[in-house]
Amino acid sequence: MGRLIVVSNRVPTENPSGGLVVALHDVLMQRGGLWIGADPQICEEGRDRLHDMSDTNPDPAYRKLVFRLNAQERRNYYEGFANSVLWPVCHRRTDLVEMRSEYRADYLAVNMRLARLIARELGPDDQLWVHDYHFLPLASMLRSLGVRNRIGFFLHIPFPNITDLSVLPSPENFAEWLSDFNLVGLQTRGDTARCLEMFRADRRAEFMRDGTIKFDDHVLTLGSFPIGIDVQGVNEAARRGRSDRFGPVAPQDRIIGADRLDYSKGLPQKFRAFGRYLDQRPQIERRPTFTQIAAPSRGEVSAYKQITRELAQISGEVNGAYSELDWTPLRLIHRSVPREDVLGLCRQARVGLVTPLADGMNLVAKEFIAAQNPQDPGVLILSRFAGAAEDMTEAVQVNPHDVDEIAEAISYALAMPHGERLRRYEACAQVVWSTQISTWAERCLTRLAQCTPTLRSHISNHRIAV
């Protein structure tokens, strides 16, 4: 049996800590193998080969490999096409996509040159398992050198319309370059109706009895793998995690927000509806606290920088008008925070507050429900749009561009008699049991062993071009 070969943007430099990286490397120090990400440092030497960076790693089980980038690099291959063009496809926000033929080439050049890198490095019988948008063309690279081994694919952000891809120079080589993959693995049925939808409208795809798609001469193995966290962990890091550096709100009054600082979070809207849920509240001796964490993110993009000034005018307009001199309603930490302090707010929190406008699942809703105290445990309020909405049905589910809606649930939550939250606690909670992190890896993992390899007639004309 050959090794299991992960290829995502980054690698882990010290000790694991997160749920995707702390499954990924828990299934390699199960299995052996490699972890190829792109090197954090920015070098323009050495670009021809992977650096071994398995020092890194307390246990030498599997080896951690990393490609370099150089600057121009960086800004077309990651900040460009990865984050200008596809991360707002993807997210419903075409608006905001940044069209530069550099950033097509070099998004091509770095997949290409990754490609030869890890060619060089496989054996016969290894498989590999590609994660996100940065290397969605890497198997049709590989598949032109000759390469025939398994490859899956896993793409953790939503799946994108069929008519936001006509955004894309070369629309039709999305579905190309999916095809050369043997697995493609996504995170919602939503996801899962979309992706079918545009090999529907390619002539080139036919559905095959067994639900696989037959795409030219190439077979495709379609499935929905809900991803989740480390449920038990997250429990444990909670119960550890220090609340008491957030102020001396009651818990009961505390609502919690947790997220990376993106325009696809829906922040500003939740700070509207935050703010319009002040004006409105029943009860005027009622003085909750709204704390949102929002950790820095790509502030090279321009997007980035735009919606950090909106938050910060926003929290402003809201503590302006509602702060009194004992009681500051809305706290935005625009840092990161140690990830046991959050977890423990979350569960010191009445409410937590997950309204992004577009995710793949959003594991943040999954580790609230987690860090719970079953037998007093909050309120989780989800977007719709979130992938965990999907099963995730006994959240109170809002739409996320009705400040209004949002405002009512935040009422609605604070005034939740204990019996309801319980019940909808447990609901959630047995939907991020039964898809916690080990059984999502294991899924992708078995489902891919049970594709059919790509045969050599196969490795022939393959598009690499957007």
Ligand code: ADQ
Contents of the next structure:
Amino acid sequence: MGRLIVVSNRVPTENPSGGLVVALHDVLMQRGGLWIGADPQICEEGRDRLHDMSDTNPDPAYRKLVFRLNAQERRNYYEGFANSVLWPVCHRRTDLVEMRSEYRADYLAVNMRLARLIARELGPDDQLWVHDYHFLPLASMLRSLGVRNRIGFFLHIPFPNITDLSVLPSPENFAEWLSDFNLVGLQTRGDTARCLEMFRADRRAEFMRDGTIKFDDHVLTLGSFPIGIDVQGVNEAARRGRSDRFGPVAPQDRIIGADRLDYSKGLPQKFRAFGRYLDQRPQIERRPTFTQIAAPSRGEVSAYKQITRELAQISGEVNGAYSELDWTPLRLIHRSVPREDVLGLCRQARVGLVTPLADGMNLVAKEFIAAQNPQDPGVLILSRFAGAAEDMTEAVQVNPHDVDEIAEAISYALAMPHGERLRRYEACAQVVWSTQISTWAERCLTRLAQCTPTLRSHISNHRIAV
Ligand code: ADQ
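Okay, that's the form predicted on its own, but what's the structure of the form predicted in complex with this ligand?
Whole complex next, starting from this chain.
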């Protein structure tokens, strides 16, 4: 069997932490192979080769290699096309798309350069597993170089709807790029339905009896593989985490949110909803505290600067209206907090507030459940637009745009009797266990190994889909 080659935007640091990184690390430790990603340092030199970043360990089970970006490429490929075009298109925020021709040109150029670097490393039986929207055209570029190896893809974010896709320059490329992978994995059945709709609208696609899609002679398998977490590891970390950081708040009054500071996470709506709940709370003597940890993210992109200002303003308004000398109702922590402490806070909280406007899956929802004490669990309030909501039907589901509905859900969750909390928790925990990260990785790779191989005829006529 050949090696596994994982391609993702980031390669892990020496001590990998976090579900996805650990899962991929474990798979590579077992199978050996390569992990290729972008060097976080901007560098003008050495862009014509991959650089070894493997651990100092003398006999690493797998190697980590990075490709370098110069300042222009980082601006146009990463901040530009990936995060200011594809990210908003996939998260239904086409109003935030920044369209510039140099973004697309460098996105394609970086993917082409990476394809050449990877092609040099590839053995005939190696399998590639490519992650996320930074590398949509990578398989097309590899095929144009004559690569026939099996290539799998996993999209971590929502699959866009067909109207939003049409905002892209040359939207027909999207289907072409995907069709050059052997396997395209998506988070949910809803994502798969949207992807099928895109192929149905394209006359080049033919739907085969075995469920595969034939597109320009290439056969593509499509499926949903809901991602999960390391449930046991999260539960242990939550028990170790410091929960005293909440300060003197009664456990039944603690509400927690933890998100990257991103406009897709619905933070302004969530803050307003908490303010609305305080306006209407049934018992005026009740003093719940909502702690929102918002890890800084992509601060160089303008839409992110704007949301940071907006959140500071709303939290100022809510606290200005309701704080007492001994009570600050909304605590916004605009910093990354150690993971164990975030999980410790989740375990202590009565309510987890996870209300993205759009989200591929949302791992915080699964982590909140895994962190709970099964005898006295907290309540998850979950946006119906998070991928996690497709299976976690027993969370208290809300429309994240509807501030009144979230406020009502907060009131309901804070008053929920123990029996109902247990019942809802057990149903959610079952989903969290059945999609745990090791199972997810195994399902994706098993399916990739079963995919129809790429034929010589396909690559010999290959159009470069750019
Ligand atoms: P993200 O958009 O980053 O991931 P999410 O799935 O919630 O979103 O994962 C975030 C991770 O960061 C979680 O493990 C969480 O614990 C951690 N985290 C969040 N806020 C933090 C904070 N303030 N401090 C410390 N840690 C924090 C993308 C997609 C998701 C998809 C994942 C995995 O956008 O939809 O679920 O990939 O596929």
